[in-house]
Structures are given as structure tokens and as C-alpha cells.
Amino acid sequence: MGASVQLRSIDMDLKKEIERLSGQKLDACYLCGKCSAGCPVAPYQDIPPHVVMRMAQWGSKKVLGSKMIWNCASCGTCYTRCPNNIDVARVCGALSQISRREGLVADKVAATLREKFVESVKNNGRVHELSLVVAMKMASRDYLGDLDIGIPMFLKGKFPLFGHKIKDLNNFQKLFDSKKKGDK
């Protein structure tokens, strides 16, 4: 006799949650790897994003342990080469929601630091990197681990003390608040 096979079962509740906080059909995707072979974060990562996408639609809790899914940098290069119009950025949103309602956060320090760039976003258009930094060195206790490179950057005026404001900011906050009218 050849070597059993142990058949999973989906979690069909899981993966119908993931769907419907992205709006995303996780079932388009056949794992091509275009999402993954694009990703700038990818190669830094645990588990690269066609790999998010498989454990999504077998509705693996394992995805929510995963450090994919919080260093995520929503920049669109996955959908852009999707063939099928997949948002992995918007399932990886999706399953870092899941993961910090179920305490399942796989790394603190990723996880502020996605929450503090959406809200640096939302509150100026735009990234204030020094505020970044300092919720990134809150976070992991490690308060002079980068002086060699901060510094010189802070000199050269790479973190200003005040961050830049978009010209129609209350216009733009108004995404963030139709974002989540949309998600209710």
C-alpha cells in the first residue's frame, strides 16, 4: 500500500471572514507567484505572499502567526501583477485584524509600527518617519541599537521634528472615515 494521505479539512468560517473584511476572492487565487516575485518585503519575510494567499484560503489560524501579514507595506505591486486582480495588501489587512482580535500578534513591534504609519497617514497625508522610529524603539526596548545610522540621518534632515502636511488634508481624512463606514 502507498503512503497515507491526511486530508485537511478548510476552515470555512475563517476563510468567508477573510473575504469579507478584504473583499477579496481568495479562490481566484491559483498560486502563481507573480504577488511574490514583486513583493519588496517579501524576501525579508517568513512566509512570502503567495504562501499568505494559500494558507488564506484553506483558512489556516497559522497565517495569523505569521510576520507577512503586519510588514506588509501596502504598496500595490501584488495587485498590479496579480493576473486575477487579487489585493493581497488588503487580505494581509484582513488577517492583522483576525490576529489582534484573537491575540495572535506575531510581532509587537511590526504590528505598532503598521499602526502608527496608518496613523501618521491619516493625521498628515503623508509618513513622519521620526515619529516611526520613535514608536518602532518604544516597542522593542531597543533605544540605542540604530545611533549609527540615526544620527547622521537626523543631521542630514532625513527626520525632520515636524512632519509635512498634504494641502487638503480634511479631504483625504474623508477616505479614511468612508474606509470605515465601508467595513461595518
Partner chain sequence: MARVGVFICHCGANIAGKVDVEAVSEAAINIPGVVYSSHQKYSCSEAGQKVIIDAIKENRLDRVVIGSCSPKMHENTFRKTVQQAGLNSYMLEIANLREHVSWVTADKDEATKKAMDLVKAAVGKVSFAKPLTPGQVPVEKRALVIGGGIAGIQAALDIADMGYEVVMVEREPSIGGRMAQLDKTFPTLDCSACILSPRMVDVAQHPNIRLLTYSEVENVNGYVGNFNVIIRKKARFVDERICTGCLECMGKCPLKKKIPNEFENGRAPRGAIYVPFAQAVPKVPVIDKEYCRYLLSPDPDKVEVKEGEKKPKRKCGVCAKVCTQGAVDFNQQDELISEKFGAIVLATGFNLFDHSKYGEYGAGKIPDVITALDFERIVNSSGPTEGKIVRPSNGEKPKRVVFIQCVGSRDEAKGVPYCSRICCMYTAKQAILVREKLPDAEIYVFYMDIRAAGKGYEEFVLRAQREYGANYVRGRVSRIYESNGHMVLKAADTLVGMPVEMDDVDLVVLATGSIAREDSVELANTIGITTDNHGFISEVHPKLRPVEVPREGVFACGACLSPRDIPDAVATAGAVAAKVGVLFSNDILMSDPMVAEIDPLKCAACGACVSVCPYSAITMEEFRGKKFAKVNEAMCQGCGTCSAACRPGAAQLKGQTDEQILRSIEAVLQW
The other form holds:
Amino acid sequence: MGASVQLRSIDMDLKKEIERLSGQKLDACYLCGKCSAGCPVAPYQDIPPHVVMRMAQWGSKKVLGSKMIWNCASCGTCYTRCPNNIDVARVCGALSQISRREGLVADKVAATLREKFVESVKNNGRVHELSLVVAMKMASRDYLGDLDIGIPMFLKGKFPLFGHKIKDLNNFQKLFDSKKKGDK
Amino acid sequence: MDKLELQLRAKAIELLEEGEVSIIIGWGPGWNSTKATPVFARDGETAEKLIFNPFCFNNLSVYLPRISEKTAIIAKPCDAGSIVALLAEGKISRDNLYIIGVACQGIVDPVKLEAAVGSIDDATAACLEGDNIVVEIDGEAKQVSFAEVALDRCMSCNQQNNVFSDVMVGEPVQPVVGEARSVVPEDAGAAWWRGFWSKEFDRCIRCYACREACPACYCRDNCAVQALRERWTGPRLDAQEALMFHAQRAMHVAGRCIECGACERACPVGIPLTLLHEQVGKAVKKLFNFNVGEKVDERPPLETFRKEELESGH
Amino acid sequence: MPAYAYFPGCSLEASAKEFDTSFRAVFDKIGVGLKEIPDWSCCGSSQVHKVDKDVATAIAGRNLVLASDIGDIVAPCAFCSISLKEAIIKLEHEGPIRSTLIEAGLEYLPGSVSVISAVEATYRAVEEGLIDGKVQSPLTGLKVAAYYGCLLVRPPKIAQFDDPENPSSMERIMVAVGAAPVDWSHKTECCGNAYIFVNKDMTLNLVRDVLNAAIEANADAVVTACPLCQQNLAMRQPHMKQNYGLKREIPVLYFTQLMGAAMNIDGQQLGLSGNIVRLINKRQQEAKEVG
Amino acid sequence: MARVGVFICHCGANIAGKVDVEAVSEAAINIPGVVYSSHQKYSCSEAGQKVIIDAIKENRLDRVVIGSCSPKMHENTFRKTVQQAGLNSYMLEIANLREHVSWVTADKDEATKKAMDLVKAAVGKVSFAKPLTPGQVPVEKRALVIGGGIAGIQAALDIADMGYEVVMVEREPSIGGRMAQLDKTFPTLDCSACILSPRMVDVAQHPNIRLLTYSEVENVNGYVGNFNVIIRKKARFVDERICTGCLECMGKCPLKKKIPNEFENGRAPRGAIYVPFAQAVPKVPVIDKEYCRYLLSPDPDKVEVKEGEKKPKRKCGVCAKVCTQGAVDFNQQDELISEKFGAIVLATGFNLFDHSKYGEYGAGKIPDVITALDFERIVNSSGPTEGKIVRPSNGEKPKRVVFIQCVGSRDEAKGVPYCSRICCMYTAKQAILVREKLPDAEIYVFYMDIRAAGKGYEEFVLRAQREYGANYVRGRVSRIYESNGHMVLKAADTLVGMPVEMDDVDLVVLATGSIAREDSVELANTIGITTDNHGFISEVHPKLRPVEVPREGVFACGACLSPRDIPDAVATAGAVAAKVGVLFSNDILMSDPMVAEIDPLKCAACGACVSVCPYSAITMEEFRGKKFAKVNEAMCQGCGTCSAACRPGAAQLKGQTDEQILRSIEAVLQW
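Mind sharing the form predicted together with its partner chain? What's above is the form predicted on its own.
Following is the full complex, with the preceding chain placed first.
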């Protein structure tokens, strides 16, 4: 991460955007590190959650290029133990949204998973697991991995070829399109 | 002769003769049969005048705070609520009081009755016959269903046989079944109420009959409006100042008013005061979860102090 | 017969079929009705939530509205139950999202419905004594590690069930069917959920830690109440044994499968493999010999 | 007609910076009743006060309005000013143009307009003011000290040394409090018991101090100089006058190793008859009626005996048999003592946060996760392990010891957002004690920030790190769990920005924070004072009146006010003693004349005022058959609740009458 952060260039707009999208108050964090301490995925990331929080407090754009914000498993450990009641997973979620918009996605595979998942929900009303798995295999280029697991599952009927489409798909999709009224 | 009335008189005479009490407060025949009137009996002869019927609309507990001797009072369920409220405030003493409860199936609303049968001041006879009220005016008997002319309050009453009393008189009765007539639209907001009350209070002649009829208004000569403070509750016939008076009265009886409607029935110009007291009553119920007239040992919520109120915690 | 509005969720239709069938079979046996919510849709899961939290709330809200005629919702999948629970809390204050729902022909009335997970529903049934007399062959001697994973009891403000750090409801259920729950350290550690596709190495490390903790506690099997947990934990065990230091293989089951076995429900309905059935029989036999 | 003078103060630029004081002053002259108006830079200065005095005299003013800062600041100053000019000091009204206007209003024109309105209201109000005269009350020169910890001990000794009588009430069987439980004290490392016990003995021997242990305050009535207090002296079942403190009884109690000793934080046992610790004062045992076999067995005199059956005998009673003095008295009853005091001192101390609320740290169920207070007892040579630091699970010496700070401090989610102030220091001390006793142990301290502001404190923490080798890790621990007879701890080192894990931890000491006593709100209610959100006693002003509470004649010191260490507790105790001394230097007190009065002619005798009065200052009287309410002016605190509850308007707060309030409103509304 190279150059030092110019503190006078705190990006208030970014900070506000994160707070809006996440519904969390960033300045409530006093960086005790309890989130990083308990986070199951943090040891496998570029930066731990409390550093995400610190960068978010600065409104530092660097955080948008972090892997951590894509790999948060939403397990709620941080939120459960945070002394200041901050849901860090929500902050990661907000940051990943902005990161995608700004084209700074650091974990393309994770982004694909999310994209395909939401696509599947939007098109069918439910998730079709098989198409999701196939899409993920394509994205991670791990074409043959887990075939030993997948094929028996398929044979047991656990991966139906076609997903279920809900009946009232029309109205369901309206829930995606109409924006929150207070937004504009 | 009604069996209930016979029992009532017998009990009253017994109490007087045995020296249990020195005065009995009840109802007797009024100047016309649609208007029962209060009776204060100190002897058997007067006690023979006691009656009870759907025209006994006065809330007799209004007299209790003014009498310091041993008293027996005949109480219908709503009056008993007033008595409980007065006991809770310590305004009257239970030791001096003997309550004769009467089972009550409902009371006639004089306004509704007049609307149904014409000027009841001219009635020559009136009674309850089965499910109907029969009134004779100018020699013509007019009949109207009791449910049509009963007080709104009686429709939702569930205390008719369960009166706070020392003795109950009368057979258990069924409540009158009918529909309350609300003039208030469901979505009535502040603006509606403002319009409604300015119109109603414009008629107020500041006679204070409402106050005199009210058991909770026992301050009498000390009443706050006696100050007649200019521009606040001045003596003018002015809708605003009348509103101020009635609002002040509503606040003063908040948490103590059992919504018996005595004020409204006493009003010579027909202002629907019960509506005002009901609104305040709802707020008291919601804020303090307090039912007026339920417990003799719980002071009204606006007259209590709890130590937590000393800002502790928050 | 009390009845719940049943929200199976996408996984229970497919990869977690046996959770669906075993749950239905157990509840049928104990006489608690499940009425599937007609035309239910995705719960709004954490993935949708991360793309747009309001959309997630709205699509969860759709299910709440559809269920409100039936009764309180039971959603077996931990992700589904937490998403729906959160939506209830959100919709209380989010007028605009309620308007969005109305535009889609759905009117949500706050307070009209509540949501519980399969574990909560079962726990209640146990507490109410509904399973009394239904356990025909208690799982005596079977040592189970009850695994809650993350979202069943977390975050406590939303889950509002059991202790977030040391939950015990599943243990209570297991005792009720005669099994012996073990005390172990990893019952609320995360399994890595869907990140098996994204960061396989990370997820396998997490899974290995969880399984090894259960093995150290001498468990015969791990019981779960979440499709993702079950799959992450159950699959790839041979691979992990070879490459990740997994101490031994250990069966991972839905808690309802074991309950079903104790209630003598047909193995086909429960999706139990022969190995498990043999293990249960073996433990029961051992217990008999000792006792 | 009243002759009102208006004085508008600039307060430097505080008011004049936002309010056009000249315009306000000019407008004021047009208010009916105002005959004089001016403005000054600082009205509270000597020059400013002179202007006021001169103007009153020259213009024959009989009432004064001053537009200045909050009356909380200078009302007393100006009361004296108008008095010097020959007016009754209550013919004054202050319009708060600073806190209510200039400091809180952004727009200049708005501010000026609001200032004019407030001045109008003040003129309206003062026009109906009446002269008031303070009453006089005598002072009972005895002090009650509630709580026998170090703060209470210090306060009691200081007050007693001034020559005033003191009664000390302590609810435990012995005085000593928390400090008695500690091993060493920071930053000097002197032995806690060694410096405390002489003070405890001083209390016991002081001719001016009467000690009531095993006693609690049940009710407080009255007012400054004249409190009536009821104290419950719980039955001790041992006669204090006879017992010699030989403690023979304790050794013979069959339950002697059966009951957890509270003083040892439950880590060592006691019997049903016991003194909590060796240096206890008084050294007289108590019998715990919750456990004592004799007291729990049915009284033969009260049991119905059927014919042919023997009367049952009471169980045990060994202590009574072995007592050579006959001091054990099973028939003792609780005693209610009623005493009069002029001042009350609260020194009820603090509690420690219950770490079972931290599920992530084992919720109190992992044996080798202990609290700092447990550690104090374990490391103390008279404690359960005779000073050997061992793991509670197996009695072995720990090799790796971890301290975790901020457990129940700075944790909003757990309801304790504040800093407990002592944990950083005692953790450093405990780390040093570990090193002294276990030279080879690894010591880790997980912290968020080190707060070591105090004489020698920062140096002490650095010594723990540099000389005693405590490894400080900046980060909060997320979870502790057991694995293979040791503990695993998941934490973060936020300075390197990484999660860290620690295996094979043998002992974890949680620095549990200070919280208020669980019954502090109840006690505050009994005394008629207030607490903050967390149950700590509220002081009148945190900076300028730090040991006074909002009920006159009541003072507080030590950790019942907020978390604090021994030096601060002792300092506040000294301050309280000084305050009590000031109070007792008066034979007679002037009472505030702004109290309620009830017009018996207007009173409807509804009793609402009697029941709403928080200070029980109103009673119902009867005169010639007419009932009416009457205010005890000495007990009235001038809160005005009766006046609000009074329907006929008979109850009025002097200086704040309905008339005055209505005139203020009318003035603003320009009726």
C-alpha cells in the first residue's frame, strides 16, 4: 500500500456514502480490534476488519481495493462482540457495493458469486443452486475440482437440472426496481 | 309496585330504624315521571318515596363529600365507580358510608328520548315496559325501544350486577343491547376537534351546572375558575374562554373522572361534555394504565409521587 | 394441531433435501403442522443484502406478507431465518420499503407475523412436551457435537434466541432424544459459508478447525441446523484428511435426521446413510452392555 | 405602580457578540412599569454592581431585572447587590440572555428579539414579586457516615477529629471495604492491609465515633441540620459487649469449611459463625442465619407436639457451648435505631462488573479465567492459596498468564461506556506481582489504551513492561476457550494490524471494571437524591461542587460517585469532612425562603399535594372542623410539585407564584 495517507484529504463524501449504505456510524469505532480478533476469515485476508473500519473512517479509497470487503462471511461474530454495536459486515457490504461501482473489485470470484446469486434470485424468485455452482466453477476456472462431490449429489437428485420459478415473478421483480422513495 | 323498589325501601327503613345511618340518599319521583329527583331520607316516611328506574340518571355520589354524618347511598354501577374514586382520594370515609348497590340494566338518555318522543317536559307518565320505554304525552302513549334511547355508556357497561357495595338489591339483569352513536369521525384530527369544540363551547353560558353535578368537582367554592382570571378563564361569554374553563376542568378531573356523564346531562345547552372527558380518560389510561374507580387504595396517577421520579437513572 | 407457515428456502429444495424431508417427518410425528408458504421466494440472504439492503428487506418482506394469513414462520435454514427476522425489525421503521411492497400488491402490517428457526421450533416443542412418548429408540450412548455455526444465534439483537456465545438449545433437543451432547469449543465458529467457491483454502481451514474440535471432544457425529454448514462440514472430508490435517472423518448430520432416527421414522424419509444407522445401533448396543 | 430597573449585561462578547444589547436596553424602557434601563460590560464586576446600586438609589427603583448569564452563576451575587441598595433580595429577576439566548441562537436578529422577550417576561414576573425572608433552623452537630471502606473511614476520622460526633454504618460484619481485599497498592506497592488496618483500629477506638457494623440505613427523613435516620442493626447473634474476639467458636462450627467467604470473593470457605478476615474490626463474629443449623432448625417452643412424642431439640448450637463468655445469643433480633444527624456522608463504594456477561470469555465458567479481585485474594499471603499464584483448575503454577483489560469498561454494548480508571494501574501492578512470584512466567497484557494519569503512574506501567517483562499487546481479545487442559485465546494486535492467536494459556485475569453498587438507586431514593444512568451518585457540580449532592446536608465521597482509586477516594473523603465542618460551624442555618405555602382559605383538602410531595413536607391539618394542607417550610425543597398538582391554586411556590408565571407569559404574548 505504499504512499502515506494525506489526512487532510479525508473523503467525507465517501464516508457518508458508506454510512448511508451500511446504516452504521463509522465514528463509533474506537479501533479496539475485537472484530479482527474474532473474525474467522481475517487471517486469510489482506487487511483485517478493524483496518477496514479505520480506512472507512478516513474515507480512504484504498479500502475499496481490499479483498477483505468481499470475503466477509457475514457470520456476525464481530457485531455480536463489538463494544460499540457496529455491524462490520454491513460496512464491508457497503464498501463492496461502492468498490463494484468504481471498478476496484479485488476479488472477482467473490463478486461473480454475488452477481450470479442475485441474478438467479431476480430471474427465478429463488436461487437455482446448480446454475450457481456451474457459474462459480467457470469463474474460478476450477472446472474439475469437487466433481467427486458434485456428481453423487447430482445423482441423488440434490441438483435438479431446472430451477423453480415462482408464479408471481412480475410483482416480485418490482421489488428490485422501485427505489427507496427518500433516495433522490 | 316494583319488587326492587320494595326491597330498596325496606332496606332503607331498616338502616334508619336500627340507627345504622342517619340519612339515606336515593332517588324519588320528580316533577314528572321522566325526571327522577334526589331524595334525602331521614325518616321512614321519606324513605317510602324511594324509587329506582331507568330515569334515575343523577349521580348521587356528588353529595357525599358534603355530608359528614353516617350516610347510606343508593348506587348504580357508575355511581359506585365515583364512590370508589372519592374513597381513593381520601375525600370520603368508608366508615361513615353504607352503599346499597342496585342492579342496573341501563339509564335513559334524556336527549335521545326527547328526540324520539318529543318534549318530555310535557310527559304525564313514563315507564319501562319489557324492552320498550313508554311515554305518555298529551294523552298519547308513545313507545320507543329502550336500546334506542339508553345512554351510550350503558351499551358497553359490564358492571350491571357487580356494584361496589355493602348490599346488593334487585335480581341480576342483562345489559341493554344497542349501538353507541358516535358523532366523532374515525379520522378526527386536531383540526376537526378544534372546529367541533369551538362550535359547541360557543353555546356555553358559564352556568357551572356541569361542575355542580360532578362528583369529582368537590372543590366547590374553592374552584380554580373562581379566580376568573382575565384573558385566561375570564367571565365573558366567549368560546375561547369557555374552552379554557372546560379544558381546565377536564385536566382537573383527569384520572378521577369515571365518565358518568352527569355533567352532560346537567348542561342546559346540551354540550356533549362526556366526549371531552372520554378523550382525556383515554390518555390517562394509556399513559398510566390506570382505571378510574377500580381500586379504593390507589390514588389517581396525577396525584402520586414515586421516588424514581427524582430523575434517577434518566 | 398448532401450525406454522413453513419457509423451506432454496437449499432445502435442492442440496439440503434431507433437511427438508426429515424436518417435515419429525414435525408430522410430533403433531405440529407445517403449511408451506404459497409461492415463497428467496429470503433476501446475505448476498442480496450486500448488494442492496433495501431490496433484501423488500424481498424478505414479500414472504412475510404471504405467510401472515397462515401463522408464524418457521424457516429451517439459518440464513433464511435471520434474513426474515431482520426484515421484521427493519420493516417496523422503513415506511418507504413498505410502500414498495404495496406497489407490488403486498401490504405488510408490522406485528402481523414472527419468524423462528427450525431449532427454535423444535426446542419449543421439546419444552412443551410434544415429543414425550414419541422417542421409541433413544440414541443412547451416541455422543454428538451440536454445531450452531454463525447465524442461528447471532447477532443476538436479531436472532433473539439462546445464548450467542454458549448456546444450549440443540443440546437440550439431543438430550430429549437420548443422545449425549459433548461440550466443545467450536460450536459457534463460522464454517466459511458460501466462500467454498471463492476461497476454498480458507474455508477448508475453517472447516478443519471445527471438525477437529469436535473430534477432540470425542464426538461420534456433528449435528447442524444449516444447509451450508452441513455441506461444508460433511463434504471433502477425505480431501481434508489428506491435505489439511483433519484427524479423522466424522459424520455430519441435520439434527432432525437424528431426531427422526430416534422416533423410528423411515430412513428413506430421513436420508440417513447405512453407516450412520449402523453407528447408532452400535452405540445403543454398547450402552445396553454397559448398563 | 412598580418601579422596575432593567440592566443588560454584555458579558464581554458572550452576550453582546450575538445580542444587540443596546437595542434590548432601549426597548426595555418602553415596557410598562420600567422606569430605568441601561447596559454594562460586566454586571457582575464591582463597577457593574455599583452602577446597579446607584441606579436603584437614584431612581427609587423597587424591583430589578438583570439580563445576564444563568441565575445558576450569579443570582446570589445580584441578590446581595440589590440588598446593598436597600431592597429585599428577592425583588430581583434574572433574564438568562447567555445560556438561553446568545449561546444557543445562531441568528443575530432572532437572538435580539428573543432577548427582548425574555426581558419582558422577567419584568412581568418581577412586578408581582413579594419580599421574602429566610427562616432559621438549628443544626444537630452529628454526622452519619454510610459505608466503612477507606473513603468512609477517612471522612469519619476527619470529622471526628474536628470534635464532632460521628456514627458509622457498615452493612458487612467488618469495616475495611474493598481496600481490605487488596494485596498491594499501586504505584508504591505497599501492602494494602498494612496501611489500612491502623485506620480501621483508629475508627474503633475514636471517642467521637460510634461504629454500627452489620447495619443498614432504612429510612431518612428531615432536612439539612436535622435529619431523622432509622438504622437497622441486623441480628448478629453474638453480643458485641461480651465477646472477647477469641474466635474459639469459629473453629468448632461444623460448617466451617462449607460456605463461600464473600471477603475471599468466594475462593475460600467460612463457617456459619465467622469474622470475614483476620484483621476485622470489630473482631466479633456474626452468625449467618441463612446457614446456621441451630437457627434453621424449628423452634421447639413453636412446634406442635403430639401426645407421646418428644419435643424436638434444636440442632447444633456448638458455638454457644464453646463460648466461655456466653456471648452467643440465638434470640437476638434485628434492632431499629432512630438517630438525629445534621449531615449525612455517603461512602458506599462500588462493585465489580459481573464477567459472566462476557460469554466470549467463558461467562465465568472456565475455571482458569479469573477476575482481578480473585487474583488479589490468590496473590495475598492470607488468601486462599497463601499467596501462591496457582491455576484454580489444578493448583499448578501457571507458565503463561494473560491479563485482559476493559472487561466491563468502555463497552457500550454491555451497558458500561465509561472508563473504570483503575484497571490499567492494577493490571500493571498484578503483572509485577506475577513476575515477583513466578520469575519464569510469560506475562501478556491485552489493552486498548493505557490510562496512567497520576503521580508516578506512567512510570509504574513502564516499569511493568521494562523491568518486569510484561508484554503489552494493543488489541481486544475476542474469545477464550478451553483446549487440552489449557486455554486458547483469539485476539488482535492492532498495531501490526493482524489477528493473533495464543495457545497453551494457563491463567487469564480479567480486569473487570467498576460499577455502582446494585442497590445504589434504591439507597439514593431512600435518601432523596439522584444517580446517573449507571447508578453512581450525582454530584451538584462535577468541577466546583464535587462532593455535594443535590440534597442539602448530604455529601458523598469515594467510588460511589464514580470509579476512582484510593488516593482520589481519600481526597474526596477529606473534602467531605471539610464540607461537614463548614456546615457544623453554624449553630443556625438560614433556609431558602422560596418554599411552598398553602392558602388555607383556598384549600379544598383534596390531599393531592400531600401525596405528590417528594419530601413529605406537607401534612393535613384540621382547624374548627375544616381540613387544609400545611407546608413544613424547613422540609420543603421548593420543587413546586404541590403547586402544579393543586387544583384550586391554593399551593403556591413563593417567588414563583402562578400570578408571576402568568404575567411572564402574558408579557411575552404581548397581551
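Not measured: the values here are computed from a predicted model. Under this definition, the rigid core comprises the largest set of C-alpha atoms superposing within 1.5 Å between the forms. Numbering follows the first chain given and starts at 1.
Colleague: Compare the position of the CA of Pro43 between these two forms after a rigid core fit and state whether the shift reaches 2 Å.
Modeller: No, because once the rigid core is superposed, the C-alpha of Pro43 moves less than 2 Å between these two forms.
Colleague: Once you line up the core, how about Lys165: does its CA shift reach 2 Å between these two forms?
Modeller: Lys165 C-alpha, core-superposed: shift of 2 Å or more.
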